[in-house]
Amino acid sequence: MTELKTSYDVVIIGAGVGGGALANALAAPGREILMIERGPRLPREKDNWSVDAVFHKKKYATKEEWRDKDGALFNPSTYYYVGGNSKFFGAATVRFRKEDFEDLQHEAGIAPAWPVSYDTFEPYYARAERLMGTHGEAGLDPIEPPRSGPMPYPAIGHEPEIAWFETKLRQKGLRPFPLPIAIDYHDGGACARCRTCDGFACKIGAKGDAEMRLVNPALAKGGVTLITEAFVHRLVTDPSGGRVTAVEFDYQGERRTVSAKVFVSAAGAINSSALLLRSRNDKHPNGLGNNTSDQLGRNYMAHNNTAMMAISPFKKNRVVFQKSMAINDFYLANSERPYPLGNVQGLGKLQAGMLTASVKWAPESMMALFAERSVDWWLMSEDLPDPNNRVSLDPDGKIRLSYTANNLKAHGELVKVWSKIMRSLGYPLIITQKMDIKVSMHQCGTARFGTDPATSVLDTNCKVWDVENLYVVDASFLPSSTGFNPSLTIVAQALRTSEQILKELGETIALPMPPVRAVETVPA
């Protein structure tokens, strides 16, 4: 059982990628901080990589209902664990490109401008590829933005099947490059670059999750508690409203509550609102940090993203790892169309039953079938902040996630586009699966930051813009979705967020890089 204090220098409500991040940066002896974890440890076990258990039982997946605009529950894909929903991701660690951070004609619409440049953003993208244990190379990316130096890890390399792709699709005049993936694949390193990444969790420890890349580090370097399996229901702000005092939250079977000089919610776009929303009060009626702006909630994104399975009849498709590559000759506006389709990358492995989960017509044998003769794509496009996307609370305290897709137009475009360069390799054969609001993995932009207190929640530091010690540090400050997993982005925002509380907290360290280690990528 852990004993807990009264009182901490910082508390991070949430164990995932954004409060990993902070809690890695913040970490030292001497400092207090205290990790509050909904969620339990994931336990390492045989179902980690069940296609059944993960896909068909969705084991892990929280069984919280929430309701759609209409008012209909549904079970979303989301994940409570140390580490959050990375630890089901596929590992993709991109930065967003200098495109994005500049205003962004669309098909549909514009994606605005961010508040601050890429090159601010530039010197934080390197040290969280560092932490995440980015490999990839720079330099082949068409679209690449620039870089103080090369990624901090080799690309893995392709598998035979996929190294034929990108000789064809080079061929063809596209410019595939490695996708910067975050596994531990290295002489010595635990990764055994299996077919169990996407999508699964990592029962060898192998991932750049945030639970083995940043959360134990953190604990690792002193300073940091963390608590696992408590629920925390509101933020108690002070008399005036502008500071928060407590955090009240369920540990153990008990109600506690516990003050401290900072409070960050690093709980996923919809939490972290949830959470604000919940904590309401009578100076902030409508939510912690949503008095001028009416914002809190609002511009939810999760991207427009299709699974493809392209299939030859002739050709059996024995590739392992299948998510070494991206195509980018899409993403911004192109030869195809003069506006931004989106981003392709190589989906890990489809197994029989993993699309039949989904895809009722087809029996699971016809699909084992076609597995074996797919190689997999993500296809992923940029939705476009709409105000009327929201994250609320419904009376009885359900969260009301009301979600229209925008941008469809062209997502459908880059479905056909890569259709038909498919089919031209010898993959006549496309069945396409487009994701649903139940896939909320990218959810992103329900507090946007910003510099102006009337059009944002947060500000450029990620602080609440009412309340002086509150931070947001998740996905819910982006202003935009782009095309890529914002992952790496939300690493980058935390580690600028830590440099204003180390200030808040009286300190002016500067945060040292974490070391590199001199690897060598393990022949495919």
Ligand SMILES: Cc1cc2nc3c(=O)[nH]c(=O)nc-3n(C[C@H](O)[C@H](O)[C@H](O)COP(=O)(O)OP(=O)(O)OC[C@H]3O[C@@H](n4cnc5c(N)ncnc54)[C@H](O)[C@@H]3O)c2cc1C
Contents of the next structure:
Amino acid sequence: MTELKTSYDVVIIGAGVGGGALANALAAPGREILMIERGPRLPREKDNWSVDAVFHKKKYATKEEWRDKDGALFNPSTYYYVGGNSKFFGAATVRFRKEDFEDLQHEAGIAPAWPVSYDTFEPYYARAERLMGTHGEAGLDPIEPPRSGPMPYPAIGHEPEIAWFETKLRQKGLRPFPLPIAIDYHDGGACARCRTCDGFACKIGAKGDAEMRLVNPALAKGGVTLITEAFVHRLVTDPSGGRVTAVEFDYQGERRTVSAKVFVSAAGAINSSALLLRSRNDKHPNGLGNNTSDQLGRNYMAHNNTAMMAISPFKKNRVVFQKSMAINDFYLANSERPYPLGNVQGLGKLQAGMLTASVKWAPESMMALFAERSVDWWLMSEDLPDPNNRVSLDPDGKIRLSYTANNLKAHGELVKVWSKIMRSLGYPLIITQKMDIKVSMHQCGTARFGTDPATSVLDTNCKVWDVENLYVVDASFLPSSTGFNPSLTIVAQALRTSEQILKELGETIALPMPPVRAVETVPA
Ligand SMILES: Cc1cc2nc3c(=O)[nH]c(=O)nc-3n(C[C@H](O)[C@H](O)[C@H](O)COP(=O)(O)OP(=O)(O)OC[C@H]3O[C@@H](n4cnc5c(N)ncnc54)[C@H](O)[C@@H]3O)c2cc1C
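Please could you give me the other form, the form predicted together with the ligand, since above is the form predicted on its own?
Below: every chain and molecule of the assembly, starting with the one above.
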């Protein structure tokens, strides 16, 4: 049992991408940082790579139930472990575009400008790529934002099936490029380039998830204590409501309380809102950070996501690692298209059992035929912030996630355009599945950052406007969802926030650029 002190410099709630990146930036001998994580360490075991365990039995996903806007219960596909949702992520570590930081006109409305520019984020993106171990090749993505340097590691390369698509797509005038990805695949790296990466946990610790790349190295640096299976209930403020004084959590069968100079919620975009809402008191009757703006929990976004199988009756797809290519030719408006559609990227290779898990009536033999002949894609379009799309708490304490998808026309067009291209390349049968509310993998936006306390929950350093020493450092801060995977941006912002927290602790040490290096060995 970890002995706890009564007081710390910083308490970080949640050991996912945001919490891990912050701990990593703050970790140093002599500092006293406590990370409180509700989940355990995910065991390294055979089932990590079992389709049956992961997709049918849902062995690793939470058993928790949330309610949708109509009050119907559902079981979200979310993961509570050291490393958070990134334990199961596809490791795409992509920068948002310069245009994403500005007002961006979409078919269904405007994705609002961020309070800081891409140029402000760039140095943090550069550090984030190194921390996560991103592989890629700069200069090939047609809408790539300016970069201060190359990718930390070279692109992982395409297998022959994907190289074939690259050639064919180029012949059609498109500009496919290597998807930036955080797997340990280079000389001396541990990655076996297997089929069970995207959607699975890595049994050999070779994926750049938050446990491997952020939390374990933070623990190795010193100054950080991690406790697991410790659920945080609430944050307590002083009588004025101006400062958080303590965090209350359940640990090893007891309700515990510790105090700190700085508190950080990094519990994920849905759970951070739930925590701040649960922490309401007479000075903050609608939850911490909600007095001025009434925006806490609102503007929930999660992308319009569709998985597509393009099937050729005549051609088997023998690819093992399919997530190596992306296409951004439809990401921005152009002379042919008046509004953005989104991003297309390779999906981890679908297997028959993964299909029968979502299409229950389908015989495995039929799905096996489809899976061995399909090339699989992930199509992702921006959804727009809407205050009615929100996280709230029901009287019984359960999370309610009210969400109505928007900007669907653009997403439908992306699916149509990509289907047409696939058919023209000899893949006549197209099967698509649009992700629903249960797939909250790209959750964001519920405590957006901004310059105006009347319309945002956090300031531009991710400090809660209404409370002096409380920060939110996870996907909550995003004012728009953009059309890209969020992890790298969460890391970049956590690094920005760490500088503010260091100032608050009376330190002004410039954080060094992390070296390019392989994954740390994991403590058992
Ligand atoms: C299958 C899948 C594939 C994905 N693929 C990609 C991809 O390729 N690229 C990409 O960028 N993103 C991807 N994502 C999304 C990415 O994983 C998330 O955006 C990212 O992990 C979010 O980080 P976070 O820090 O905001 O929250 P989380 O990862 O959710 O971390 C929050 C942590 O807080 C803990 N916690 C929550 N509540 C409490 C509490 N009350 N007390 C204590 N601890 C608490 C949780 O257990 C968790 O560990 C994917 C996600 C999934 C599920």
